[in-house]
Amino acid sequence: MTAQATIEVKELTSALGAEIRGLDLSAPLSDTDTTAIRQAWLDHQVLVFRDQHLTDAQLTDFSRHFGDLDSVPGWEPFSPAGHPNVLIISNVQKDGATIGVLGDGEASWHTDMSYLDQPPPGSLLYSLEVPETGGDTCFMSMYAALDALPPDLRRAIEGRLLNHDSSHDSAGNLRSNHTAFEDVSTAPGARHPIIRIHPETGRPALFLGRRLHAWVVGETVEASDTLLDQVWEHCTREEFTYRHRWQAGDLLMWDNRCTMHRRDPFDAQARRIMHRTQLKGDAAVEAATLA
């Protein structure tokens, strides 16, 4: 455990995760906190920070410490009243009608839309109510897995853009404003390096999107689905992961550029409440990215 002005940071695995310790979020973030936390951030990839106790207006206020926020395009009407930038990952329901989105199904192994050709950098998610059991989010380090990424392989995709398709949402579902596609090779959405530059850290990492209807560019499908999955067989190993078992209470932030994440599935007829923000994407950041 090493001091950070004054927070502490515990790692929770030597992939990445870190505990942050010594903090209350409702109050004001001094600029040395924040400057600790943005470090922890880059060096452990995912933050957790437990026993929090905050209204939208906080965790709004304090997402913000690390970039312009954003929503996400569909979703608005299942952001908090006058909080346009929160985003409810919920299956409860109220009157009929689902108060936000998700549900309770299982969400495969994604980056936070990547389909955009300015992904957010980053995202935050804030545990009001959840299960007793299911629903852990678990996370990868995409640095880890290139680092132990075979030699013949890494070679195989250096220098290769991945098509991410954008048509589907992280639990499988086709999006009310996409139409169904056979051919992959023609899947709409954003072609980004699979491999790119941290634009803070330098470091090279993988960025794979989600499995479903990822296309190599240039690739026939087949072959393209030949080396993907060697890839995903890969990255999927357990030393490259962080599971977090939600309480109630905990904020986690997570590096969209250098990480992935998944969530287990849980019984539908808990509850599970959860607020998210994540940070803008800018261009000229994002080019800097370009292995």
Ligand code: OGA
Second form
Amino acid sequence: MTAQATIEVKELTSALGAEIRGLDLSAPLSDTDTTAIRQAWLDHQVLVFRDQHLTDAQLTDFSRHFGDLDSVPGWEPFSPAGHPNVLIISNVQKDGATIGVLGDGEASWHTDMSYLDQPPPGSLLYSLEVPETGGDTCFMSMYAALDALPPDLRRAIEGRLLNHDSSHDSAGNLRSNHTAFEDVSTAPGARHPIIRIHPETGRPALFLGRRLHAWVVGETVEASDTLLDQVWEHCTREEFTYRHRWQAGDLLMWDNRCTMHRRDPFDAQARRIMHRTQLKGDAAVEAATLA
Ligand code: OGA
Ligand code: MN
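For comparison with the form predicted alone, please write out the form predicted in complex with this ligand.
Time for the whole complex; same chain goes first.
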């Protein structure tokens, strides 16, 4: 007898996002529910699970159902002891140092680690403490943004590669072990097609990484900036987005191949603590689908 999936999928916006109800993620997950979650993730791009109570080990176990995990180069010191695949995102200070990354400022629109040749297919973010206001995270459907792109703009970027700068984080800070540069055409990082085919859904999506220090390979910096400004102006429309207002105990799981996300700033005196895992990019999948 085939077990029935126990989950309920409630769509959050027409562009993207679904809340998954009926699951306690601290308990072992059945194969049927794993398959149903994976399908909902592919269908809705961002999944929201509310009212969870997860230890770092449980967060790691749940995340592993969807692939191998990875850590973020340079941010290893911000993992809880004994949990190298969990990264702390926080502004909270302890003994004069911040316990996590990204501070309290805005994190501008980005895709996680698109500056790698094999970017992570997805990330999971679990909230332990959140401010009363501020610190919302917004997600954008890059399928919807591409579908609505004016045809002339689409033609201008079709077949083009974008260089994704690896030297700055999503808060705009220069990463350690990187040097500042003036000319974006010299930025280190990875080059990806601006329009990529999602390896699992087969749907084309815009893949922009982040605006800052991006460069359309082969263009003058000026022409590249003009083109990217047009594309970004078109994309950053509310109709392509879902805004998540956090409560403690929320777990979000996003598909990094067809979404971008950004975070609102929040009061520096407030406490925000999130624990995050990240799925590992798959070289074989990238090579097979993006050649
Ligand atoms: C991330 C991220 C935003 C947030 O974890 O990749 O961008 O809301 N976080 O903390
Ligand atoms: Mn991010």
